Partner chain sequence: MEEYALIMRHEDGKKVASPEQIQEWMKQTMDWIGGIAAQDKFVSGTGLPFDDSRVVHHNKLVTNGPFGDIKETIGGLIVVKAKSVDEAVEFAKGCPVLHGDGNTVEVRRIAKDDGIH
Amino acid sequence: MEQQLIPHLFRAEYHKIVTVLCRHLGIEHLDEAEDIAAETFLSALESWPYKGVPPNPIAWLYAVAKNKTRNFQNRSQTYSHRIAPELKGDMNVTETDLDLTDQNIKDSQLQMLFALCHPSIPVESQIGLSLRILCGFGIEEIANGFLTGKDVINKRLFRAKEKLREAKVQIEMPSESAMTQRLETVLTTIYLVFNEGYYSESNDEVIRESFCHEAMRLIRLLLDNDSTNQPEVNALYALMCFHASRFKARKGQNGDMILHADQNESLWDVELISQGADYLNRASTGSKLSKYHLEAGIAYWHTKKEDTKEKWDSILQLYNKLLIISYSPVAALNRTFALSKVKGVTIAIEEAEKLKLSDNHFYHVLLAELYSLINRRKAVDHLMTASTLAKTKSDKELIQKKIQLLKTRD
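With the form predicted in complex with the partner chain in mind, please provide coordinates for the chain only.
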């Protein structure tokens, strides 16, 4: 039994113990916090098979973690007493127990989120650290999610921890005046964690979805706290609900991707869609219109499969506003697609050609889509270009499928 129980508990509890420990010991002891948490689970692995699973396994783990922390502190205190007796501050360190109550776990995780997503740390490292420390993913899982090697992730995490120590980042909530800016960094990182799971090329479907679920859990931490329960946080959560509602529908029988227009909408998760709508409503307060509001608005319209004038009118206007506050090639291409639905393909093709994105394979996929009804030859040409520009196998396969479809269409 413990064979399944311990990995399950590891996933659920490891990150809580590390976070609380690290807040207790200070960010400079992040490595030690990880060691103590890992040793705690090692003790369970050693003891449970012989002595049996304790009646309350979580309480057992917490008790062991507390003991190990106390030992660590005693050791380092003895050390500092002998080596640095002149440091009076250290003499007075009172030994407090590790507080593993629900409330303190939540508070610590929230504060840790702000510490790890500190502007002084490269965003790539923020993502890695968050996945490791706040979500408890293993190095190998993170490497699989990013389609890279364990060495790369290890190096990245090592450097990130160094940065944290150098920058003397405090594990605390930002001041009220700094909140807006700091929250923006945190949201960017969580959104990237979600996207890593949602769009990653990795075949590890389980890891990908759990990246998304963990990102959503981190947003819920923010929603549960009054100072961080801001409109844009609700908007981002709504956006994630809408995206996540399509998990089942976008997977083909052979694990291949099914594009939105071809999805069987009966597989969309209506519960998540209505949750998304609920959070989007809650986001509609205040005067700030964030890009998450606009993206969630677009995702909301995409939960309606039926093409109506109202739908595409609204999507076009939302993309206009999104591009005004935050340009991205993807948004520019999607706007042009919406434009074709509202004003017709001829106008859309004209606008597409102004985008100067001809080295982007999605640009050629878009043009092929626009040309497919009026000039099949040109559509195929664009798909051929797209196929040479596409970097991943699954993208190339999707494009080849489209070419076949176009060629065989009457």
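Every value quoted in this text rests on a predicted model; they were computed, and no experiment measured them. Heads up, when I say rigid core I mean the largest set of C-alphas that superpose within 1.5 Å between the two forms. Numbering follows the first chain given and starts at 1. First, how it differs from the form predicted on its own.
Once the rigid core is used as the reference frame, the Cα position of E34 differs between these two forms by less than 2 Å. Core-superposed comparison between these two forms: the CA of Y62 stays below a 2 Å shift. Once both forms are overlaid on the rigid core, the distance between the two CA positions of L9 between these two forms is under 2 angstroms.
Given the form predicted in complex with the partner chain above, produce the structure of the same protein in the form predicted on its own.
Here we give the lone chain, stripped of any partners or molecules.
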């Protein structure tokens, strides 16, 4: 039993213990907090197979974590009082009891989220640290998510921790004057964590749902706090709900990707769609229109399978606004598909080709989709190019299916 239970508890509880420890000891002791949490689970691995799983495993883990924290503090105090004065050092830790109540865990995670998204470290490090510290992902998992090696991730996280120490970042909520800017950084990080899962290119997985679910959990921390429950936070959560509602329909039985037009609508999660609509409505307060509002609006219309004029007119207008406030080549590319539905394929092709994204396989897939209606040979050529550029097995298989379908079409 413990063989399945301990990994499950590690995923669920490791990040809670680390964040509370870090808030308790200070971010300068982030490594020690990780060590104590890891040693806590190692104790379970050593004890439970022989003594049996305790009646309350989580309480057992918390008790062990508290004891190990006290031992660490006792050693630190000894160093601080007897040795450090001679070396002119100071460990600066307290002996207060470790608070692992639900409320303190939530408060610690929210404050840690803002600490890890400090502007002193680059965005990719913010994402990596958030995945490691707040979500409990292993170095290998993070490396797979970034399509890089474990050594790269280890070095990246080491440098980020050093930066946080040097900047003497406090684990606390930002001041009211700094909240807007810091919240924007936090939302960007969570948005990118979700995208790492939803548009996964690692291990040939169509979706890394665990990344997506952790991003949604982090957003809920913001929604549960009065100072961070802002319209753009609600909009981002709505966007995630709409995307997450199609998880089951987006993957085939063999793990292959199923495009939106071919998805089985009965597999869509109507409860998540309804929840997304509710949060999008909550996001409509205030005067600020964020990219999350617009992307959530686009995602909302994609929960409606029918090809109506109202749908594509609305999507096109939302893309037009999105490109004004937050331009990206991907959004510009996606806009051209909506443009084809509203103004026709020829105009859409002209707009798409102006983007010149020739090294992006999605660019060639989209052009193939548009050309398939007027020039099958060009459509096949674009798909062949897309196949050489695609990074994952699932993408290549999907493209090959499209090529075969075009070649056999009457």
